[in-house]
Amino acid sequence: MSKAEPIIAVSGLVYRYPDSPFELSLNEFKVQRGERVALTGPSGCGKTTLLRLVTGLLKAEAGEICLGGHKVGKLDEAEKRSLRITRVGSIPQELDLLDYLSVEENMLLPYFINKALALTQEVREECGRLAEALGLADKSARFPHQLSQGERQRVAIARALITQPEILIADEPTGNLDGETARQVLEQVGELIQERETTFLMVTHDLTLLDFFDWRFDLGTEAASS
């Protein structure tokens, strides 16, 4: 893929959920490489049914999907899998750590559930690199009830981190958290993907975070607008 091409981009999108009046409709999305995008609108709008649809976890009514350079809708289940595994992290709106597991375990966990990833020596050396940058360090061998809310979502965000993915969706990573602490945390990935010019996508209500990003995609405006 040239450094041109979008590393994201949604274009004559329309999705519609079963039994439902909701409608998602959008002619046209593009995220270049690197880039830092704050993903807003109200409640309802369809913030987190566009990050499902870019990733291939739903399928569009109509249009065209393309991430990473790959046509989404074209793959089928295997092939979509393996890029979401391969190319893009991923912080959920519910962190969902498995409270049985260490901070460690629950970092390297896209290794243990995924064969297509090898849990190499350096692996586990990233693993450490990002618990350090993530102030970490001390508390892998926690388990997540002993964290408080601000370190749990480190744990999420070094999790999507750890394998070194092109882009890092996220989804009202800072929600649950107060200004300040939503900002620091920011401010760390903002570090971490820095250096790796990882693309970065994230769904926020906050809009005292908006000079974090590159750039702002109103949906609610641009979807009404279609």
Given for the second form:
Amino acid sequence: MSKAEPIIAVSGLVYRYPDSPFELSLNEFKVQRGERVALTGPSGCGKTTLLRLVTGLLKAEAGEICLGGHKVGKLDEAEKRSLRITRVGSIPQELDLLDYLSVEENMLLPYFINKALALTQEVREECGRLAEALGLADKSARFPHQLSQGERQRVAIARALITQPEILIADEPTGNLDGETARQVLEQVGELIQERETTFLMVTHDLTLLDFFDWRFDLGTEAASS
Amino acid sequence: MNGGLLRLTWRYLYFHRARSVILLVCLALAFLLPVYLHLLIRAYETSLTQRAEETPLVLGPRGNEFELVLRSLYFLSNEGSDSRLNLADQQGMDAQGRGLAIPLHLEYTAQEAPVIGTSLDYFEHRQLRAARGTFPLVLGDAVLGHDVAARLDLGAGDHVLTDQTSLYNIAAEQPLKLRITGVLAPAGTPDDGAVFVDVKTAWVIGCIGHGHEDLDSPENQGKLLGRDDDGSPIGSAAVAPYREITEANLPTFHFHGDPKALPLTSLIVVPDSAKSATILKGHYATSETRQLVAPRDVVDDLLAIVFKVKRFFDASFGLVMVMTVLFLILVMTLTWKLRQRERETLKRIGCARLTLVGLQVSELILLLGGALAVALGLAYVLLSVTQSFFFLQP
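Next up, the form predicted together with its partner chain, please; the one we just looked at was the form predicted on its own.
Entire complex below, previous chain first.
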């Protein structure tokens, strides 16, 4: 994939949920490597659905989705999974840390469940660096229920970044945080992705955070959803 | 199962440890009874068959063959039994020259341990060796089984009294003071719980043989009432019988009556060949007063009864296991539903569907394995505690 080629390219996309009147139609959406893009739009316009389509968790009815040079629709389940493991870091809308794992173990979780990833000393060191950068260094032995909301969100971010993905996809990661904490978290993420040249696509409702992004894609106006 | 998966499973079980322990204990208890019963019967079978195999043939009075074999192998008391062998049976067996006949006399006890009247051949046949001292070589000598010596805290050079046969009959046999010449090395068999004497000593305990003051000596003339037809002296009630056999009074011990009629409980017969065994069996097959049995055959019959009872228990345990499996399915189904969100998360970060199933399966395997290990451990503890109640001990 050439440097100029978009890392995410969506064209002529159509998706319908079974047994639901919802339909997402999107003519074109492109994100260049290293860009920070805010995905906005009213509730129910299909932001989360678009992220799930891009990462291959949902299958489009029509159109084409390219992720890191791969046509997602042409990949089988194992290839899509491999793509998610190696190229994409994902921060979900709901906090979904595993309550029975410590902070450090939650951060290393991708390495426990994927045979393709080897848990080496370098990975552990990277885990330590991420914890340090996100202010979690002294909390690595704690469990999620012993953390604040902001700290838990940082653990989810660290887990998404531990595999050093090319693309970081976040679904309203700061939605449950107050404005100041949300900004702090985003600044920390910004520093981390800048040094790694990671592309960042984030769903947000908070328009005060838009200055953090290179540009904004408003799905409410760009897409035809019903 | 890879290390990461195992780690996740272990962390999940550990984090929810109260729930895991309850589940594990439930499963362990469901496994415990069948495992324990299986171990108990296996140990029982091994114990019975091993000793039976080491005892080729047993000759005894005709009657219940189970009783004869269990008595001869496990030294169960002969008390109350009127039917006995006698020395003539041993002599008859010796005269046939078809193997070794080892006498067993089982009527008395010493400090509640059975006193076994036998010959030195017994020790050789059972491959018993003296850990301390020697085997009983002289009238009045005794060698203690390992457990008896430990229980009574006695050793070579000490003495042990036989038990009074009847507390309410002052005319009954008085206890005989036995001189301990040795202690046997532990054998893990009923021999550990017995006191061994020469068969003649057993007869002395039963007052069939005795020693007393010399009535021919000048100082005891007043105690001599007369002589019977064969010239033996007839003493008065003032004649003191000896209840301890010492070097000094040993020569005075003697037996009255027909030596061939001296009683024995049974004979362990070690034929010198298969042919001899067959001939001996044939010889006693038609006897109305004697029976020659192979303990292994008798024990097999006994075990067949035990296994019949076990089948009934197995059926009951089968039902319990079905209940347990249904209970486990219920718990696992609920857990699967409860962990729906966790599975979604794992899937999102690249977890394969098979790995998700593997997580649940590994949890089940760990729980079942742990429960089985706990059940096995408990079963062995129970076995060591209870086998003394269930197993045949002297």
